[in-house]
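In the form predicted alone, a lone chain appears below as structure tokens.
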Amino acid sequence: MSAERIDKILSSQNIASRSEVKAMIKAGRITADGRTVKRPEEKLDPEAAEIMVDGKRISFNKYVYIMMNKPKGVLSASSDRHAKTVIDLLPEEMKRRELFPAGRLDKDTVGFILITDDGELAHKMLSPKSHVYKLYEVKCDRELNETDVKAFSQGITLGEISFLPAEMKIIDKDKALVEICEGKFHQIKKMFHAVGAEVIELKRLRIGQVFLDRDLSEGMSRYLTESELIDILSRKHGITDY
């Protein structure tokens, strides 16, 4: 792995913010390979160097996993010349090379999106064969009923496109929770369109068994915990309260 700034390394491991790392360096609390680090811009190979904070060795994780509450009007992409992307919204201390959104949410869709640099995990999470379910909250332009619930449970066909059976739970006259394990283009919108309803608002609430953190306002992010990293690939499913 190429060398990175020491403040960026430690912030990427959720040790402290870059400003906090700067203060720690000033106080002489950080060492690398047995010597005291003097400058936050000093570059090290995080996989080769022995980095210690207050005498405790830091275990470096090669990849990062970030939960973002995506707002409307933002692209699920790594970069774009003409529009703001989810990567643009990340605070500087979280940014690193090769980050990308694992899967896509439409520009007008909000909620949980995973940002990572781990291509293998992203592939596992997105592959229909992995049966990683995602939970969405949907608001429609008409009242929903048990006929819609039954149609979703039997699987939806729209033209030449078929969607696997999905669980739906009506939570208000025009709102429902829907759980799917596929990720076809505009899938939720197309499924509702097939039963004569148009989606007005769409929010992803859960990936695997990891719910969107209620404390994250739109546009905000945080690192996944170790237990969440395991649960995000969980095959367990079934609509549960958010």
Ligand code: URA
The other form holds:
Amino acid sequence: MSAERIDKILSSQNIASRSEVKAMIKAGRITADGRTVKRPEEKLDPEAAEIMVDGKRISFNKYVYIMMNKPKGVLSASSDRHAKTVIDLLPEEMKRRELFPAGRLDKDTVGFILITDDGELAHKMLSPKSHVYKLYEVKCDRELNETDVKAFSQGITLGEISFLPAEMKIIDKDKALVEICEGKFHQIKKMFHAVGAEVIELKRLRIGQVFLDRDLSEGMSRYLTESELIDILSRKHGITDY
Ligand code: URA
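What would you give as the form predicted in complex with the named molecule, now that the form predicted alone is on the page?
The next block holds the full complex; its first chain is the one shown before.
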């Protein structure tokens, strides 16, 4: 791995913010290969250097995993010449090369999007074979009923496309929770369209067994915890309360 600034390394490992790292350096709390780090700009190879904070060795994770609450109007892409992307929304200290959104939410969809530089994890999370379920909250343009629930549970077909059986739970007249493990293009919108309803609002609430953090307002991001990183690939499913 190439050398990175020490403040960036420690903030990417969720140890402290870049301004906190500055204060820690000032207080002489950070060492690299046995000598005290003097400047936040100092560059180190995090895989090779022995970095310690208060005498404790930092174990370095190669990849980062970020939960974002995606707002409307933002593209699920790494870059775009015209529109703002989820990567543009990341705070500077979280930005690093190779980050991409694992999967797509439509421009008008909000909620949980995972941003990472770990291609293998993204593949596992997105492949229908992995059975990682995603939970969506849907508001549509008509009242929902048990016929819709049944149609979803039997598997929806729209023209040439067929979708695997999906659980739906009606939570209000025109609102439901729906859980799917595929990620076909506009899948939720197409499934509702197939039963004669149009989606008005769509929010992703959960990936695997990790819920969107209620404390993250739209546009905000935070690193996944270690246990969330395991739970994001969980095959467990079934609609539970948010
Ligand atoms: N299904 C959709 O139709 N749109 C999304 O953004 C996600 C799932």
